[in-house]
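Have a look below at one chain only, the form predicted alone, in structure tokens format.
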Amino acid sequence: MAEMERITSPQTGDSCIHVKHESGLEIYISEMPGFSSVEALFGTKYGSINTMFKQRDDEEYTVVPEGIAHFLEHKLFENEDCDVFALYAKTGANGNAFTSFDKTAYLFSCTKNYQASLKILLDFVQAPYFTQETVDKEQGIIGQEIQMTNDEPDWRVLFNMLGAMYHDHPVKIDIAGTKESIAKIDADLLYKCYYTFYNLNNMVLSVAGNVKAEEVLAICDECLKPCEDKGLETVFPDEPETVVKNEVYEQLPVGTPMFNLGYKCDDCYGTERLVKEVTGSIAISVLTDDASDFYKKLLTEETINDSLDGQVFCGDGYFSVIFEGESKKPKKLREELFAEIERIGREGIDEKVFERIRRSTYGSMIRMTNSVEAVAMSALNLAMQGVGPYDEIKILSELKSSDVVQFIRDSLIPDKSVLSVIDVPGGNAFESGVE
């Protein structure tokens, strides 16, 4: 029997079910009485970055193309006798899939007939079929894909800044690979990865929306095919805790002169890992908050137009702080955030700044329960990491601004920061506004 436990979140009130399946697969399934749609997401433990794994059995670790989860997503939806997508066709449903650099997940959004949709999903996840005269024709179409995301200005100025910052971690690496990497793939390496990683004791399955608990756990009892435990073991290389180089420019096509300032940061996991991703993330928004002082300084030096963001972007053996925009002066801006960063370490925050900033943050937390999509993608996102699907909002409840000082001290270093420019053509954004 499955084992089966009702998940309560304190702060919220809200609830799901989580299902340790007999097949091994972690379910978790959001009944939300009212709403008229559904999203379901299938996903696997299996990104870009996993490029080296073993299994228990196994006596050296295998090696694999950059490139491959994302090629095996492609290849996934084309079975032997069916197109997916037609097949959704007919129960109304929405078909998609996505590749990240720690995951790889296929879903569906649908207003009616989902439980025929689940076992499309459920269906196809599990059933592969590849020929080399497919994978053949799929290198040259992903091919494309790799240089047309190439071209674009915003991923080039993130990937620029990866490469700059880290010496040997895949995560530097396109989530596509390259033209040469792909060019490597074949059937018999693709159905290696897939039953290494597509291993339902290694997968998620996270249902939300107008569905009824048993009613999925039937679908899944009859489509799920039970599958050994198989000790699946991944590793990254030992990756040094300074950066390649501080900085990085390039010239492209753009408008205004757009920059990533990251900050390499130490790797964590679980919970950890999530305490240090909700607590970075308040840091940079009190770094970025649009009423403060700095910000508004910012604006009438021209520092940087109103596009100044950031993000935390981490995973499995890679952290790191990323602040974001145009700018026209970058190394202007980066060295007055260098010193706002320094007198924040150094004074603090201001507790009503800091309040203001955490409630806004809980607000926004809050009205995502409202949304059936952002329910069964958080639930998906925090069981892959090993956390519980409302550890995010408790750690975010319990916050206190010191955490975010301390952050702010430990974890912003400018010797551990990366600028990565990319420029107008003919552009000096390198060189202006430095004193």
The other form holds:
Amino acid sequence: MAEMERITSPQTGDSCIHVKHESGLEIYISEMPGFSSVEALFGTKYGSINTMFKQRDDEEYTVVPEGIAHFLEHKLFENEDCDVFALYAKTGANGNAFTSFDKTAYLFSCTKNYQASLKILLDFVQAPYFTQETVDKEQGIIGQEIQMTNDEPDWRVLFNMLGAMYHDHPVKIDIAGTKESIAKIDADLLYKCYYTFYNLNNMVLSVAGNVKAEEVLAICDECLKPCEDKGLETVFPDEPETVVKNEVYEQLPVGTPMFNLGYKCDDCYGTERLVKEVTGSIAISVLTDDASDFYKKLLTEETINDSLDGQVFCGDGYFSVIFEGESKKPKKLREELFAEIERIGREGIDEKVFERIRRSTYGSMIRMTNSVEAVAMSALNLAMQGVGPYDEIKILSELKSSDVVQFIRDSLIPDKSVLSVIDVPGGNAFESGVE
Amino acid sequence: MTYDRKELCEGVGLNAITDSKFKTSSISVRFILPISRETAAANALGFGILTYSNSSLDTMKKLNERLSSLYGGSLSGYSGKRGDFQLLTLNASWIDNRYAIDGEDITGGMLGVFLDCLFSPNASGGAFAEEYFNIVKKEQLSRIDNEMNEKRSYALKKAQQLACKGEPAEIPQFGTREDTEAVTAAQAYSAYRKVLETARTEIFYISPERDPEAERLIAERFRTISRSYKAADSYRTKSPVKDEFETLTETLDVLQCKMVRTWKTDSDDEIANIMLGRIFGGTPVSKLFLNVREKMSLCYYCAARFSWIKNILSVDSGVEKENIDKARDEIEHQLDEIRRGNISDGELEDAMLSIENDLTGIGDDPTSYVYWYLDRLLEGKIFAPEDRLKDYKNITKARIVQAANALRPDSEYIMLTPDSTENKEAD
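The form predicted together with the partner chain, contrasted with the form predicted alone above:
In what comes next, the whole complex appears, and the chain from above leads the way.
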């Protein structure tokens, strides 16, 4: 059995087991006494943005159609004998999977028979079975999924913004691709992608809840097939620092105009990215603080309704800060936000405000550890980023207000912003409130 | 875990749930009263405003500063609906005192804020503070307008309104746009007072350790209200099946059509009705998923659910226009299969395991306790999830077939794409 390392958070006292399994897989196990459920995620660092790659022995880069990572996720659920859902049905587990920009994960949650469900998970993800017939059939289902997500205004406002922000980076393309791009996918391409990215050296297993580490590891020893590290290399097109355009507008059946105001920032990796992510999150909390005079002004002047929020959106080769919400006067909101950012860059952040927001963020992080699902997901996300499971709260505890001010000055640059608006049918939100 | 319920006064129950695994405490107060066109909008506004300020923290700035200094304690108020009843909720949750960096009493602080918001709102002369009332009213209007944003939930809501046409359950949880616009700050305040005095009230206090002092503080404040309460006969009202099947079709600028079909039943066999929903379309191995989606690729999603509070079975689907008729035929065909008794032992067993998984997971997050015990209180009988599991284990195939044969088609909502559905590009 591989050697177990216990990692403990000095801030919360939480701990988990980390194992670098001899098969190449990184394993994180969070035993959570008192909980009934188990959540397990088996993920690969392979998402919609990984469209160009090679292995150590390849001479040329392989370029694959957009949406193939998501397509592969769908197809892996069918093995040679039956559907994976049918196997989970026999243990009572809820099986699922998702593909994001930079990862694909297969998961289950259950309250009994977790060992049998874990075997199913590890087995089917390591046993691809694709035929041209089943690939052709899936194109119809995924085509419908693309249509459905395109009806979601939250999705459209984001992708319209990404399309205006990124010239070439594949993050601007819908995770599921397009009907045209998925038509180019065949069984051979799926196998090529599978054997490149579903190498255990490129994968993470995260299990949390009512489990025993020894039992999980014994199943891993039994089910994991050793993999040779083939030196995977993914590349992205050179992305200019500038945005494509500063504004994008569309009308859809929505009740109130909605917006994304994104800032394109320099990308980075590993711990540096996590520090920047935490700093960016605090910057967003300062700028959207509902106890601030700025927020009250926006609300009372009806520049926003009570929905101003934000997120740091980052991954390999991209990093942006996005403010989001609903506004009948989105250009006015942008003007006000530019001015507030400029003011904070000049005057700094009141230390009392900073400490209040830092504590509030700390409270949110503690709350996350109340949930089996959130604990398993967090360990997977952080491991895939190459950082430890409790690094986020440690970074927060060491953060200073001057770091946040510096981030705001360096990263929230008006020229590198994109305002994306989804307006009501026949609306005029783009011109409202403009002096 | 321990559960203990005390009746504080007529129609007001304090449910104390203690579970040592949690790192948070929470309080959720649920006010349940018959929904009516006259009061729904005012009630929703009267509870929506409570989280903006209170008499001691009389500005949004002061209240939000206090919450974030209490380690981001959360406070929310909203209006929901259960069958023919409006469900007004005020919630708060916070991290446990043992995580306070400087040893602050987070629980004491949060309880104080919560109870002041509920019992001592920012109001004078019998009306809520106008400034915040105007904000909350605009917020409620936005919520009503934005219901169409999420197309799947919008379709389900429209189908539910169609199925329950003429019943209180048809009334939207926030009332209508027109009713909301007409409510004044004084009317909302009067509605809020009336809810406090007359509604069935269930308080859920969930903490890692039993906290008698918190319970005392909560009880003390609730006992200051002079109550005039009349118990409802039942919180379940079967929706009567329509004389004629009714269809509502709406065209929106969307790319995927939606179809929601509903059936109603007189069957009181709740366990059989719920199992029927699972086998028919409640899991990824259900008849609808395996046939309508996987085998025939007719819908991206096609799922069934049974509402025990109204005795309605609904199937919602995301479907392309040219497949609507085929999908409907196959949905009916799969229901007929169940009616004819074509349920395998494996299907029954899979549905049972899926229900067992759900029931055993109750208690893994604080909110799941609230949903479980509130449903039991509305049913009129308190029991644990494992007791309900025994009922499921006694189910027979014959009971499920009988439940399927008791279903009567009621109505259908269809959201259509416009005739031309070519992809548009944003400017």
